[in-house]
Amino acid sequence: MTLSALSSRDSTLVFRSLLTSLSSPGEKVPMPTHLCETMPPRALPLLALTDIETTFCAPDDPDLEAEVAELTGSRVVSVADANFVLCSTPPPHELVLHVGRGTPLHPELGCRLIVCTESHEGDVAMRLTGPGTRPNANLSVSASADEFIAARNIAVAHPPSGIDCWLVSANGVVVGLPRTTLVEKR
């Protein structure tokens, strides 16, 4: 895998995609095409958001983890201590419940979880409700992501503590699930 540091402009474009996806939960937001054609889309959030003042880990992708650390200067830490966690597949229940959720006084310490998916189409239909969701907002996930969604719902059950999640597809489309969004099976 060959990653490269993002320019200020490209970093801003990725950041805007990620921010837009969190402000419109369940909406499919494309990341910059020119970046998705040259690097794995799963790496873009880390390249855009991590730096020497943040921590991250990619527990199931040590090669990507090493490259991102070298390019951004961000420190690799354990899942429980990471500001950002990248999972190449929907993570198991235990991992989701192990990431930092912040506290009622410091919710900003909650983890941002980046979950890779093949696509945003699946067999399990989910209904989204909460601030920023459009009426009748839906999300389709694969059966393998169903366990992740259940664990995520536990992790966000005590606001303002919780985790924010991005589902990043192989083609560079991102769906945001902020901690304020409730995701339920339809």
The other form holds:
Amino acid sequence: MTLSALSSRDSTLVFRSLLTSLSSPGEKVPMPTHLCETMPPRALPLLALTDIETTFCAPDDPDLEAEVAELTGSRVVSVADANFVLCSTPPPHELVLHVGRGTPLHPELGCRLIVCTESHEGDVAMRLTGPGTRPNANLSVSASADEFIAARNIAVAHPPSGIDCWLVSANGVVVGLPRTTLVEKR
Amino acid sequence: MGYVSARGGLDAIRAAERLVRRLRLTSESSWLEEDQILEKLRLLVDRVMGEAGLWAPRLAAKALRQSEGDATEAVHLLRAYRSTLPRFAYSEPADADDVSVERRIVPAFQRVPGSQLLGRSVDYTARFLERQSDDLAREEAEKLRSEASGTPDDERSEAHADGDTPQRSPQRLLEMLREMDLVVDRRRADDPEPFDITRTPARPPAARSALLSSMTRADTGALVNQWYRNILGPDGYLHEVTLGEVRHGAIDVEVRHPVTGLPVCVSSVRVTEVEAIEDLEGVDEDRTKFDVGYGLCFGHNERKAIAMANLDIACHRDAGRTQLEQSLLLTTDALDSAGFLEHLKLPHYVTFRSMIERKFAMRKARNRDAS
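Could the form predicted together with its partner chain be given as well, to go with the form predicted alone?
Everything in the complex follows now, all chains and molecules, and the chain you saw is the first one.
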């Protein structure tokens, strides 16, 4: 599947899905079906949110990285400097701790990390608490994502600095983990 | 204790949202078309686009319909939508002299370079509320349509004060004043990047581009209020104001083509532009000359552009002596001020409960001291 630039309407639809997922951490929010059928869902957040004033990288997917850069005008930079980082699999500990977290004065500079997962079903059960979470909010992740969550918890340990994450499944369902959400093993 | 904190529910919030939507969509009157809003409420559409900082007439009409005519809410909707749009390119600098004027008046001079072009204006009209029946109004509309169909430029030539063919890009009065060496020359040789208030909030002391951008997106009423306060009110800044140019017209927006690198026109926007002439009289000023303030905003909104031009020069002359700049930058944005005001309606249970507890604690301490 090749990528194409999103229309402003489609861009808004993806934006709404991503916003909803961050507003209700742990909720499974579908991204627009018609887009997920024609493009890899993992690319949609980048296509919707990046432009000539943002930076990004996809270190393990150079082809997609080049296409997104061409379609959006966004600049490819290093992991540490990127506003958005896309990882095709749950990233290793070192990468998560290497992305930008912003500063107490500029927490908005913290990275938005997009992590691809096969599905939102896994063997490791997590409990989510914090603003926007429903009572008894859960998240099931695979064992490989477990390490990523542990690293993510370190990256958000000093608010307001931190990172915001989206877990994007292969079928285009997104789960948001804003920096304000506490994720613990059950 | 009489005060008990309550807990708001998501269900109640969703029900309130549904109520707004249902009553808006199911009202008995006929559907309000976008074209009706665009044509019949054009000035309101222009105002919303100006305060939202987005030239998108149809979206502004949609926003006004969704907000049920609440201009500030429409600005909120439009700006929120704008914030989700990616930026594809930056426009090329546009020269205000390229504005093709539909209306141009120069209150300072009767005979001016170019000409006076009154265009569409109620400035000289007595304000009588038209109370004829809708049928009569429709009849008149039909008559006017048939009259105008043969001579499309009728109104323009009628509104042209000098009787000559109107110039669409007339020379400015300012140029004439410059030729007479009557204006302080504050043009700068360098060309700094303009301040982008959509990315970074402007704070004093700010670049002039930040001040002008803030005012061009400011709430019209707030700007008029600042102007009135400044010119008559407690700021004590009584001064002579004369308008050099009041223009309304259209200008092309160009961007560089990503392949050819050549500028291409991607849109045309209407703007109102004003130059305000200030009589310099301060001890540290050149009293033999005038200075000029500048105002420009989206759409047809002369009130705003005039206030802006006057406040631009007032701010320059003030040079930080009063809180004028701070006031303009921090208190005139519609979304900012209305948002802060309206947040008061959100639950403040915790803060108010702590205030009550402090009152009880103080009362307890006072009673203890008294005994």
